[in-house]
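For reference, the chain that follows is the form predicted on its own, supplied as structure tokens.
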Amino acid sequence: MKTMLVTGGAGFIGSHLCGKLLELGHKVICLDNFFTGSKKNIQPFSANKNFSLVEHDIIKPYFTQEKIDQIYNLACPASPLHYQFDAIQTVKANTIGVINILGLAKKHQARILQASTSEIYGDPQAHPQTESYWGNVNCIGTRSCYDEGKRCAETLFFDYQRQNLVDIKVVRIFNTYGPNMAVNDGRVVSNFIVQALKGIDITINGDGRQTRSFCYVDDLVEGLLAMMAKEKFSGPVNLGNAGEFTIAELAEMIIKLTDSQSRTIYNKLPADDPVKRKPDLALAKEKLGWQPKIELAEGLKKTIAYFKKII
């Protein structure tokens, strides 16, 4: 048994990770300020003696006498709706918060994993995106608080490795979906499913020809565990699904799977919204022996079933 600290542990991905770590027999400390996380996501673990919840914002230092073995840093709002709501707070989470968590890892000599993002590639001019691509990011746009925040977080991780010998892992997470997404999440999969189930118009930003790649959350969690367990490899490494779909194709698939009467309508494309997004997974396959298994249609069926229960 190891003691795992999961920041953002009550969030969408974090709650699935906490559940998996408990299933594997570890002790889990879930740290969350509940800005986007939900206590409903972690309620199933409340009776587990190996699970504990600490309501805390990583922008403030966190101290514990308990020896921590590994840290998964997932603490940051991940949808444009939420990270733009308080842009300065988002930047703080990715700078001050990351410094605090890296300091904790240094003190406890804990291995620490940073949940970075495909957004560090910005609106990419290389396709698919490899880890060697430095990105095309607007540093003063409305999405910059997240894009540049995550890029700075990666810088801090590698500087702490070089300067303080902290044992780091960095993963770049592409679009992920599944149960425990919030109804008001603001991300495309949850938006479309909620609209389809309610029978209202599905709103597509832009002309619908922009592409994304969608990874089911169970596959993503397996990738996080594989990266944390990997010796002598710090990353960064892409985690996602290489299946590429247009936003219009996603909408059509969800309408069909929900048997909805919803129509599709089109809005203006938000500033700096990427036109293409697809991970190159060669490094993940080589270093981690990992690749996603769940196809989009299968994962959407599971996600739709979840939203039917909560709407």
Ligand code: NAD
Given for the second form:
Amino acid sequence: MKTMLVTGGAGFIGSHLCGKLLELGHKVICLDNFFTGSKKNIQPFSANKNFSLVEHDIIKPYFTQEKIDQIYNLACPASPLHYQFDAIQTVKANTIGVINILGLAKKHQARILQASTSEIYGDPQAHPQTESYWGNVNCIGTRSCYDEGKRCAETLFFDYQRQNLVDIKVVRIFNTYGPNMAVNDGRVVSNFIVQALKGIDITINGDGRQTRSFCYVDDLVEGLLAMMAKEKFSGPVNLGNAGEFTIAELAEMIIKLTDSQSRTIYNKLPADDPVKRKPDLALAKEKLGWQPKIELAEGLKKTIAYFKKII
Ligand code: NAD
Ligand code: UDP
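Show the same protein again, this time as the form predicted together with the ligand rather than the form predicted on its own.
Every component of the complex follows; first up is the chain already shown.
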């Protein structure tokens, strides 16, 4: 039994991770400021004596007497809508916040994993994206608070490893979806499902020909655990699903699976919206023996069932 700190533990991915860690018999401290997370996501764990909640913002230092063995740093809004709402706060979470959590890891000699992102590749000129690709990122745009913030967070992780010998792990997560996404999250899968279930227009940005690769959250959590358990490998490593779909195809699938009468409408493409994105997963397979198992249609069905219950 280990003591795990999950920052951002009340969010979408964090809540699944907390649940899995508890299932494995660990003690879990969930730290969250509830900017995008929700108490509902962690309510199922409230009766578990191994679970505790700390309401805290990682931008402020966090101290605890309890010995922490491992830290998963997920504290950062992930949806463009939310990370752009207060861009400066997003940069702070990925710089000052990350320094605070790395400092905590150093003090506790804890292994620490950073939830980085495919966004660090920007609008990629290499396809699919391998970990050796340095990216094509605008440093002054509306997505930069997140993209550049996460790039700086990776820099900090590797500097803390070089300078302070902190035991780090960096994973680059590609678009992940599933139950516990907020209804107002704003990302494409939850938006389209909610719109389809309500029978309102499905809002495709641009011409819908931009692509993404969608990973079901259970697969992702397995990847996070595999990376945390791996010795002598810090990453960065891509985690995601290599199936590549246009946004228009995704809309079509969701309309079909929900048997919806919704129409699709086309809005302006947001600035710096990447044209294509698909992970090269060879390194994850080689180093972690990990690959995703859940096909998009199967994952969408589970996610639709969740949203049907809550809206
Ligand atoms: P989410 O918005 O549902 O969860 C983020 C959680 O962090 C929320 O509970 C939020 O309240 C909390 N949080 C935000 N800022 C904080 C702060 N300063 N201090 C404490 N808590 C804070 O998003 P998610 O999809 O669960 O993403 C989790 C992590 O994974 C994020 O770091 C995100 O960048 C990364 N990631 C997610 C995806 C994805 O597709 N879901 C892709 C790439 C990377
Ligand atoms: N998108 C869309 N309609 C929406 C929300 C998103 O067409 O209601 C598009 C968005 O412009 C992008 C893709 O879907 O091209 C994925 O967007 P998301 O916000 O889910 O993630 P990211 O852009 O960070 O990959």
